[in-house]
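One chain follows as structure tokens, the form predicted on its own.
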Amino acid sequence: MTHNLHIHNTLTRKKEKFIPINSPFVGMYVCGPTVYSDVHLGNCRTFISFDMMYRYLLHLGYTVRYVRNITDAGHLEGDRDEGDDKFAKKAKLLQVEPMEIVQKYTVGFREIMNLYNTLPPSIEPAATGHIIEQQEITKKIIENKFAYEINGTVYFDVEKYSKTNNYTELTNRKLEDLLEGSRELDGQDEKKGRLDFALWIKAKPEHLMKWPSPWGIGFPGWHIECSAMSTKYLGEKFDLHGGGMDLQATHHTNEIAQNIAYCGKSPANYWLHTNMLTVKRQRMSKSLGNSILPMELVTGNNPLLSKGYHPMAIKFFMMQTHYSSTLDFSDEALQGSEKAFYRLMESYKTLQTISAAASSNENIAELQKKCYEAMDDDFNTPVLIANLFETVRIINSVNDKKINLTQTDIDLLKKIYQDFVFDIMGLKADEENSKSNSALEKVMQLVLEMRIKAKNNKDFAASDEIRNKLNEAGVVIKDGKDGATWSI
């Protein structure tokens, strides 16, 4: 089958047909955690969106070398370059090596991936472990005098850089615009220009993470580092550059100016941005009481959660929507979720059991083709989702005698499942979990119907009845307009 894999390239704001510079490898960068805490749910978001992506390019055949970061050093408070530096702060505060600091988180971040079944990069660098790449890159860019030193500290010349290349390609916002919205230069304020940024930052006596560089002892600052690992990793021209979306506007805008101010050329041909969570249409943030950690998600120890919920079901949730699109948490759309993923694999175990027959009623190379289709415009797993649900329908038919599908058509059924719900979005099946929870739902169908029987007979108390005793075994009962449902 030939495939027509289309991305949406941040670069240039349109779909464009995939074109690796040379097939069949791929080079694929994303920009990783900075492991001074828990992994957040927006983290978890992004690996989860370009795990798929690179599943999803494996299967079509490419060798991929993906490299996701470590960022161990070098990132500030307010991601300034100016402040405490956020590994220094935290060891500070718990009176521990900053080292012990990102093992810890590092450790946390891994096991959390695995919770929900991603596959591990290719390389998995850290920042400290190419400290000699960054001074380089950092010497290259002020022999090419886009950069200067002052009292140890190396900036990048925004204003110069600009006079000959679009800084704010990646955004397509006007460089005054920034300029005007940028902090004034108060008289303590070393840099030439507002939007200048460190390279290389001087290190107070008492800054912990400190090396050895030609401008004296200091640290990298925090763009500097995907630029030399990118480049050391993936050459100086590579082809899928990915990230958060908070990232589009400084970081990844950085790292452009940097490698093409090293070297001449702009690091990645596609860029790719994950869109941001919201929890019932509000940002999700501390400040707001409203942010959700991942194993919170598992366990249901949050206060906007009334349940834990099995990784995969939330893994299925994420996959709901573009990975481009604003992503809305809450309780009820996980519930939604859950029941529709258990609908999923209640239905492959049912595929391995149904009989095949002399001829077919539908055409399951068609539904195929389908699958294929969403994911090559632009990872589009809503749209896959969709049609995966149009094989739990068949596969319903053909165990209800309704319809009939040869073994050939069973066996594609089979594939579709294998490629796409296995593979491409990285679902596992959970037997024990699918098996009590269709139990659950059948039982609870029947007490619900038992309920509606003794509302019908005016026979409210034990109708209240049954309500209040599944209240205190924690199962919730909502009746609305379209009958009652449940949760636990």
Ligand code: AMP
Given for the second form:
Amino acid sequence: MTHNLHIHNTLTRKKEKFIPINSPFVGMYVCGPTVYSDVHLGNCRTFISFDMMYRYLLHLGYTVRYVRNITDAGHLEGDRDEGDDKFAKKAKLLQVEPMEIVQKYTVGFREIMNLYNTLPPSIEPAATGHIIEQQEITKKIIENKFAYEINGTVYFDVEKYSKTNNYTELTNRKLEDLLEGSRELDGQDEKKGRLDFALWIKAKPEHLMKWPSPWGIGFPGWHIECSAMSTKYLGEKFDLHGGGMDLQATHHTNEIAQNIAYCGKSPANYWLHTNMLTVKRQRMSKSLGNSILPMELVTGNNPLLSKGYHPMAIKFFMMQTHYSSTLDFSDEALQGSEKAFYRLMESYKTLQTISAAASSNENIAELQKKCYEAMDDDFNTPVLIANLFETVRIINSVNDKKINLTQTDIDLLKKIYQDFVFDIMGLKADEENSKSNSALEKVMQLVLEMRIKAKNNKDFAASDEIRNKLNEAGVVIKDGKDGATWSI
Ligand code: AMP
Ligand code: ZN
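Given the form predicted on its own above, what does the protein look like in the form predicted together with the ligand?
Next comes the full complex, and the chain you just saw is listed first.
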């Protein structure tokens, strides 16, 4: 396979050429969602980024086995070994089975991934379906003397491990600094070392999700699930492992330690970390309460939004920033992205109508090369998009009869759109995308104008009736300072 894909590898802190272990096969593991509540836009950014990488690898001709797990057990509040299980807490609150919580939010997650036109992974294993595998790995780690059991809980021995291995390889942080930053142990603690973490946790009688094990009734720790499922489906050594940057210091650091303690191998050759989506420069997170839900973006039903946005405009907004940079969410930024996205789509429509000439004034093959160079440079979608806007300029110039293109070049432009816009970035050019030109948009403008007239005539009964009837028909009207907007 000839390509020149380079990936920034968190493990080596370098941009490296991507060389799969067993080309054309590629194994890729991405930490999936913890399904105890709705996914927010930040989670979506991470999964959309990995979908774009998956799509590019497929486009290059690799046969990719893409495993993205569902975390449906073991993830405790605060991401530590103490505290309530996130699923059980929600289940108790709503008086339902934890598995009802899991089912509800797994289905919701898949719907949202569908809304954003992401491809389903090859395998989507759930932690609760792999309890035996997690126990087997835990047993082996104990056997290899890197873990110990106390009162039904099994801890990973970080100090012991660090004697022969570099525990902080992934973050390059100093072990002493980690120790300094961690809580001092007191009489309440069972574990031997401050940095030790649980592979298996003894269940209290009131705990809802629990299984028998060689160490008594309990449940697995959060980190061991990814070691178990990646090893099961991709082997002890595979190509790519990904997740959000917030997972790097603990979850992924512990995952590497577990795998090495289990079988002597660090699991993945390349580690990829996506950066955070922020709101007012603060990371979007469920616990901070600044989450924006994907459906709120579509309906516009959130105080931060002036209107609803098409999911593809939101996806385009994400693609305009490199996955490794933070992306600050704002309504103004989204408005800009929406306009740019519609311009790209309009230009694609125009491309279908332009006619060929005997010669070309532009080098389209060179432009295609630049698009590949952008993607090969650590999936650089913002540079790719800048190149795609070159196609917009060219298409408009041909349409205005200022320049000419041959049929071969027109066909190549169509291929560039198909490959990079639709197949790799996974954007869709459906009719809704051309909302600005559609008949529906014109009708809606008419209706909104009638409503404004009614309001101006102080006929509030009529203006409310228009809004309510539209609501009944599934159209949400939002009044802003620059007039009313609508969304479906
Ligand atoms: P969770 O459901 O909390 O397990 O998170 C699922 C994925 O979303 C993980 O890879 C996280 O790193 C990622 N994630 C969480 N918050 C954000 C954010 N604000 N921006 C980007 N990714 C995030
Ligand atoms: Zn994981």
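Positions refer to the first chain, counted from 1. As the structure is a prediction and not an experimental result, all values here were calculated from the model. In this text, rigid core is short for the largest set of C-alphas that superpose within 1.5 Å between two forms.
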property	result
Core-aligned C-alpha movement of residue 463 between the two forms reaching 2 Å	yes
